[in-house]
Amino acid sequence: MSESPESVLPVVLAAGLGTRMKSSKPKVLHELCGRPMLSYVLDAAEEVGHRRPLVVYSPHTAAITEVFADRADFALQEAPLGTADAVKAALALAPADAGEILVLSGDVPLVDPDLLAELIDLRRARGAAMALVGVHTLDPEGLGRVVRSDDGGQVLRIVEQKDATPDELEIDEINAGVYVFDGPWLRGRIGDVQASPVSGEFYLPALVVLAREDRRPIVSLEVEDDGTLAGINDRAQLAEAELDLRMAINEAHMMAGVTMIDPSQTYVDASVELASDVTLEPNVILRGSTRIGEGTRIGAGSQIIDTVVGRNCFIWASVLECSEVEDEVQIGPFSHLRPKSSIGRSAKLGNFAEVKASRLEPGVQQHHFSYIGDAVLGEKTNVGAGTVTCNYDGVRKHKTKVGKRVFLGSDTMLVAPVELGDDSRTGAGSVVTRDVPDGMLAVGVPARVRKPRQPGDESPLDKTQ
């Protein structure tokens, strides 16, 4: 028997049809917090186990093996027969010398590793055949009793709620479906699981007794509910699920310096990163891969999604995604940075700004009911009220180039592709439709370019800014 410190198998089953979640989509793809329920069960695997995961999955529940093929192995089970039968497909591809083996149920996502690592210990302290975790709680409805000697000291079976008793159901000791196997006892047995008469599903908690036939110990754990072994068979457990990830997350930024106004109503995806003396009002989602910069502040309502924020910015009321924004900018209310934008230091965006697949170079100001779209704007440029960059002609998208200073006055119309050079200006309501060198002013429909009438004038045809 192989029982060297580095022996331990995870083994994860995911190939139950999760019928009570009413869904196409395999029940450990659901999202928690932002990831598959599936990716934290891996991750405590990993921090667990000594090898590369091994998963169990259906043709019904085939999606994971993409998902997830960087991440474990995967093994099929070709009908879901029950959980001993999930194993046995397991074994058909573990390697042979793997002396422990950890079970974990794909839809028990917030199993806290140290629990696992203390099961482990346990089970190799005693040589015991099967290590398993029993639950004390409240709502033992629907889930595996565990049931006891007398004495409450050895653990004689565990009857599922369906097949159990009038009597066994008041047990409120549950099992929470997390098992370390001694590797060899569980090869020479999961052949000898009998399908339960009643639902004729092949029980993996069926291996209690076998060992208990072998004469080999049984070792358990017993802990209080406190959420973290829930399994999830529903959308309403998905939910609880989330609510008590939610809370842990918040909880954790809370105490490494972030400020939440009301943290019952912030929405952290587990992969954000938050820096100290972030503040975080009421009703902001962060998503993804978002990071946010020291001193910056989520204003209520904004949702961001897989964007760098800066330093000492704020946001208002917005919605970001999948861009870079740099320190000391100022967003919202309001306002859209659709993919691909990236917002230099102190740019201004207000009030139904759009922009998208831009670059916005430090100090732009683009405060009203704007447009930027496949553009660059200089340094220091304005964007009037009312401006659209013009980038699509009905077949294709053409690049928008507007220099440093330049002004653009009230409902510019830049008709792309369109290039304006540095210190040029446009005159309200004028439709650029060719390329403005520097320092010049363009007016009218469609626009003129002439010199303004003086260098640096200072009564630009848009007074409303």
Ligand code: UD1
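Could I see the form predicted alone next, after the form predicted together with the named molecule?
Just this one chain is shown here; partners and other molecules are left out.
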């Protein structure tokens, strides 16, 4: 290419009202596989050029300026007066040395960066005023048709369906709304676009006629409809695009060494990282910044959100949120890690075990029916069924600290703030309201602390016999 990628200024049109979404949220902020659809368009724009994208927004879509403040600059289109008016608003803020203007739609998230690079190369090779993409489709209903010369070579104009003749309605090539313009030419001609007599709006395809008047080449790429250039206008189309993207994400992971028992029932966000030899069973949902280590199996019915899971773990029918899990941990079924939980190596959590904002050191056993909140449990501590850390007094949260090799009897209540020393124990049903020293036993309601019986010690029952 004779020009560098830095000469390309990506302009992304995102000012549309999106009324068919029937949502208070801007259309381009609706998510596909965990990311706003506009994210994918910006990804593609950044891949073909190094200039910061310029996004055109409207008062209705102003929320995008906060979401993408670190990725783009913004131009305001005050009123919805069409695509040419939107580009005109962008040019008013565009760098003067931008030699080429790449125009994309914010609601076409699956656009292929390789296609954009090819379109840029084509325009440069021909010295064209503009380059566009034409899509051959089986269903052109409602879309602008690309009208060519009799030999099928030159683009003569683009006609909207409502303005098309019966012969033009038979054309199966539609305008994809993806353009690359010669920057200086576009600046000189954008003000000459006339408003549509029907809608009163100013449309970019009118530039085709202006380029022909200037005897400047107009070039096009003709592609078959594979869905990657489809715009999203309603929730049904959003779901269809999500399915296409999810299948692509799943296939990429499987090619990299991940086993998916049933990819059609496996939901992995675009931002999730999976190591080789991870196995995902059906009905698994992985969201956000989740990372799964090598050899780990995620069992059916699990949902993991913004959580790091180590190597050779087994997570089964459980929910993990904003937490970390070290290697060789077993969790589930029906366990719940709430945010800020940390589970040490080789720990085990079983049926209906809940952990919140706590650290379980390596080897902790919390097999069933228990709640650990705002606590630290030392290595190889055993949590009996029904154990609860009573961490909230109605006003403040309090901490519980449990030492190493502690045995918590069934139905133990640990009333925070409280600390249990290494090798201490609690009896079944105990309500522990004060600290328990190393090696001591707490029993009763409220619990009394005493030295535990040793093998061979006389039982109080023995004295009655």
